[in-house]
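First, one chain by itself in structure tokens, the form predicted alone.
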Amino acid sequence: MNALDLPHPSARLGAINGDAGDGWEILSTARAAKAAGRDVVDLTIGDHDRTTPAPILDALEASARGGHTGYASVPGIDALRAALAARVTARPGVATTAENVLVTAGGQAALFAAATGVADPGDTLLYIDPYYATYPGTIRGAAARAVPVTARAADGFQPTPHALAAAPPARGLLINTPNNPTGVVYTEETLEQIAAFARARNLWVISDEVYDGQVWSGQHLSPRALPGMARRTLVVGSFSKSHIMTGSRIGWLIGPAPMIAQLSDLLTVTTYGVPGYIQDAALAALTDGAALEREVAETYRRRRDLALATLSGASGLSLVQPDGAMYVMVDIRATGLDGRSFAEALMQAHAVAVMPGESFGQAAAGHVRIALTADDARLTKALDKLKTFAAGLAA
């Protein structure tokens, strides 16, 4: 028997990265050369430089020890579906309920489940570019085609009413604000606009709103809180980057009570809900953990301004004003690389790894992303390094 006579892999799988690659090859040049002993300043991937807190895995055991280890209930704990609809109800000012609430294995799992909830198969999802790298791959995962609307650099990286405009038909648009990759925050101007385009066109809207407690300039405003974008939109959360617990695979989504009950259904066949202990934890960290919230957000904001007095007028970099996440992005082209360049040579050369542009999409082509995630020390001495790396360059 030959490979021929085999059975092969569903379409779906092959089209989730395409022949691009999922956009992290950069992040495992950096494992692989700290594998082998090299001491990286890995800049690259969003997770913190700290352990989740004591308190929050103190939770967690004393609620496995305590028997919380069988089946959870699909859409979530109750207590904990009526926390996350408080804290929701507190920020945008939008009303919320536990039926508004579905307990979710971290934001992917959300956004995959918002895909899937909102597109059949072959229905044509928007996505802004720039993106978060697992946008595409998660909407053509649902088995959507995935299309994007370009926020171009020139805008501030802002979607603009006319890139909305030239988009085709579709089903529904995913953003995300704060943004990861850029950090810029979306307008109150930019966010009615947005609704202004959903509702004309009738469009489900997904707002990834994963950074909406880390904003540093203006303020944070979800399209929910929009005038009769309650009913159409979609908000992914998660407890990853706001109470360090990415390795605990908890998030939520909010939205319509009907949509929200069909798909616990989807749950139901998929991660059959999140174990209870990690949800107790979670329980714990919005119940104790508001100042955990408050810390976590003023170190990036430290980290930000740090970022931002150390590569201000470098030569050969421009600095993308990062206005929320934990995030810099910075505009290299003045160096003469592309993004993917700049980054492989950094790596090379200093041992210092950022993400390219080009894995966020081709409105961020030519920059590279810096993640706030070393302590101030090993972040400034890494940051020295790519100005006097760029400058040397642009020389």
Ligand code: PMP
Contents of the next structure:
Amino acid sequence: MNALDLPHPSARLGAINGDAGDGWEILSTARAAKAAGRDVVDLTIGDHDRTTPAPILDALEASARGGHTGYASVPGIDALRAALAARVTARPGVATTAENVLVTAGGQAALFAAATGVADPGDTLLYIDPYYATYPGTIRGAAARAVPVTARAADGFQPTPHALAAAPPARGLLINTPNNPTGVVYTEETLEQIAAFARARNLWVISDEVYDGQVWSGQHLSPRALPGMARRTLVVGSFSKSHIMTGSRIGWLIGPAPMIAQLSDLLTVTTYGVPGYIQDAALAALTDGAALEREVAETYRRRRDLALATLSGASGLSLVQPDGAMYVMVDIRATGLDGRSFAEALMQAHAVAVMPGESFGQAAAGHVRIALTADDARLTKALDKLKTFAAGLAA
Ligand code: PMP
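Which structure goes with the form predicted together with the ligand, now that we have seen the form predicted alone?
What follows is the entire complex, opening with the chain shown before.
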């Protein structure tokens, strides 16, 4: 048989990573350097520099040993759905019941469910550039067309009504605030403009709020809380960032009850739910973990302050004011390099690994993203090196 006659993977699979690749080489460079014994300060991926706290692991173990090892309820166990509804009702203040809540395998599975839930094959879903790296692939994996709407550095990475108005017809808009990669928090004005746009065009809004507990000034705002928006908004949440549970794969989706019921059917044919002992651990994290959540957030606030103190006023770079999440975005265009070359050269010269802005879209070109994922001393040392390096290039 000729190879051409063999069955081949779907075009949809091939499209997931269609244009990926640009700007991700730094990860293999850093990994290789580490393997060769170099002490690399890794500020690339947004994962914590500590493991899941003991009380959460204790709850996980107690649940598993207590027998919660069989199939668990697919939309989520009642107690967890109720606890999440209470959390969402309190913050950001929209009446929410268990029927509005779907427990998912991380925020990522919630993103995929939401994209699948709002778009038919070939429909357009808009997303804001700069974006969290999986967005275009998630949309294409859901067989939709992924179209970016640019939020320019010059506008503080806030999407403008002008940019939104220029977007093609679509079924929905995916936004993320507090934002990865920029650390920017959308203003009330921006969210109102987004809501007005969604109402005018009859769009769904998929609002990724996985950093909702990591806001450094004011309080977290959700478009779901704006007039007429609860019926057209799906909110993505996660235990990954708030409770150091990245590897447990547990998050949630909030939305109108009929949509959530239908999306539960999608989970039945994909993950068949999240393990019961992970759900119990998450419930324990929610009910007893308020102090932990504050402490985790406080760590990133402190490091963000450290980063601002270390880098502000440095020559060759300027900071994008980070008001949330666990990242600092730095504009390095004054060095004459693009984000990729800067990140590669910094890695070679100083064994400090940061992400090129280009990894997160065209709008972040000429920037690098620093994940605040090293302890204070290592972070400060690494940022000092970055600062000296940028100043040397700019001179
Ligand atoms: N959304 C954003 C903005 C993220 O930064 C991440 C993780 N880095 C996710 C979603 C997915 O997180 P998880 O699947 O671990 O909940």
